[in-house]
Amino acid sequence: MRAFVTTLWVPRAGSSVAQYEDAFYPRSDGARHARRLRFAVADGASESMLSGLWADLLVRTWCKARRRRLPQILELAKGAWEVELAAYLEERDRNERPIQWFEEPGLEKGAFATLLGVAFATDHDHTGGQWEATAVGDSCLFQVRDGELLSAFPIKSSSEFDSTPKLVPSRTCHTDKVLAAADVERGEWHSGDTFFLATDAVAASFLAAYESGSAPWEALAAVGPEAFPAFVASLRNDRSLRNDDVTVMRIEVA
């Protein structure tokens, strides 16, 4: 299959790029060509320390895991987390900024993030194939074909979004709960389909617009990375998009 990828992202208003806690992989836009391809987005929970780092580890591990399933992916990501956490603590000490007493509970608790990963496989005739998506939390996948929304996963209505989504923890003790909370969806893709992977704020806005009779995928298909900040600002100004980190990965398959 051939996929052309464009990722649109901005931090929440009032925050810097360094404070952006969503994550996506692959990090570079452009064409990809292979029989199997994987993509992912994640949303770090802002109330936990280093959630952006954990979100980034999750999407990287998902995309580099080839055919591994979620249990193995979680174990790999958690192993990488321990390495990254040790490096973070060492850097703080080296810069004479050791961990303070009020930070210790947060580090002990660990980081949390949603995860949405999708894997594509190609049929032998190369005109289509299958996709399988795995989600923990409220980052969403939307599949559009010939101007129609075919799939919305794992959330299908804007009313389903709330302030307590399912989350993937960086600590190993909750793995069974995460696996039990994971949602899986499978479908078919055809040449010409477009997929959108979206973190919660823009996913909720997408579904609300769809429910009102609009075709939100048309605007997301037309806007480019340079124009995206102004596009998001306009949605925030008219209160159709809440102020949060925003990430949309647009995948056009052929």
The other form holds:
Amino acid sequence: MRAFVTTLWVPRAGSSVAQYEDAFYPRSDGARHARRLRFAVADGASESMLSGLWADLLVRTWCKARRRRLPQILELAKGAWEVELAAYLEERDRNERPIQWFEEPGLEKGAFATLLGVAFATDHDHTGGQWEATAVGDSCLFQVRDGELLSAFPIKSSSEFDSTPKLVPSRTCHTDKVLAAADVERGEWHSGDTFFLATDAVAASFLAAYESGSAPWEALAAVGPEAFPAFVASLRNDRSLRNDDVTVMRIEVA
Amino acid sequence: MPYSAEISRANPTCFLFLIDQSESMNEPIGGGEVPMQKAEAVSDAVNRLLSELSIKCAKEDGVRDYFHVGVIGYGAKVGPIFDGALTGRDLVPLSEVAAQPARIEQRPRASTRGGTALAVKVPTWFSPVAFGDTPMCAALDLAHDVVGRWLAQHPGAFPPIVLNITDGESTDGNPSSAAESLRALTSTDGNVLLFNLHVSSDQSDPVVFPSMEGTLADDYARLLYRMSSPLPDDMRTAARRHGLTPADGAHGFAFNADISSIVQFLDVGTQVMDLR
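Please supply the corresponding structure for the form predicted in complex with its partner chain (the preceding block corresponds to the form predicted alone).
Starting with the chain above, the whole complex follows.
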């Protein structure tokens, strides 16, 4: 299969690029060819320390894990987290910025993030294939074919978003609970389909627009990375997009 | 819609605590396992809340100033009661509060790993005091000045929340009109919210977030009820998450609060939705 990937992202208004806590993988735009391809987005929780780092570890681990399943991916990501956390603590120490009392509980508790990963496989005739998506939390996948929304996963209605999504923790032994919270969906892709992987603010706006009769994928298919910040600013201005980090990975498959 | 402004570093909100420090705060409070003075229970709860707010807003680049906070005491004196480097300051950005507690105690805690006792750091910003009268009118007037000045600099903020914690009747007059003036202050997002928390020595059941004054025990409880702002919708939702059942029109008021209802009340009063 061939997938042409474009990721549109912008931090919440008032935050710098360094404070952006969504994550996506692969990091670079462009065409990819393979029989199997994996993509992921994640959204680090605002109220945890280093949640952008954890979101990034989750999407990388998901995409590099090839045929591994979620339990193994979580164990790998948690192992990577401990390594990164140790490096972070060492760096703080080296820079003579000791951990403060108000940072200790958050670092001990670990970070939290949503995760949405999708794996594509190609049929022998190369004109289509299957996809399987796994989600913990409210980052969403949308599949569009011939100008119609074919799938919305795991959330199907804009009213389902709230401020307490399911999250993947970086530091807990209760993997069973995370696995129980995971939703899985499978479908077929055809050449010409477009998939969007979106974090919650833009996913909620997408579904709200769809429910009011619009075709929000049209604007998202037309906009490029350079015009995206202005596009987001205008949506935020007319209050149809919550001020949050925004990430949309557009995947055109053939 | 009021009470819907985004709370962000560019558009913070504020919490101002008014704490009764009169003589009677020496008396014990109901509800806890260990007997405790009211002054100590209130000081513990508010110090813990400042600590939890700091932890909640801590990110790797520091504590984010979603909130400015202040604590005013009223008893023998009326004024800000932060100790240490923040002495004399009223509303202080949270990052400065987090950076400058007056003391940090190390308290042991039970460990889940191998029985080794790990220390937990407990910061405090002020100490309990119980001495003098209950000049509630003067405290509300000072709150009016402090919050009024803050609103002049933050006109689009989620409205300031003032939490008055008391165990007795005002000794410097009827506080109704001072409370009314305070509640009349506004940002573009709505009026200042004044919540009143009455702490009790007696063992009767607390009344939290009532919606009718007729059910209250005496004139004094009804006065405090009328002085309290109705709870905005999002706070009623937050209260329900704490297992409470505030009716439509419930006021931000608790009467005869024990230790656990103080904590519950503070959690609901300060639980502010989406931080950006």
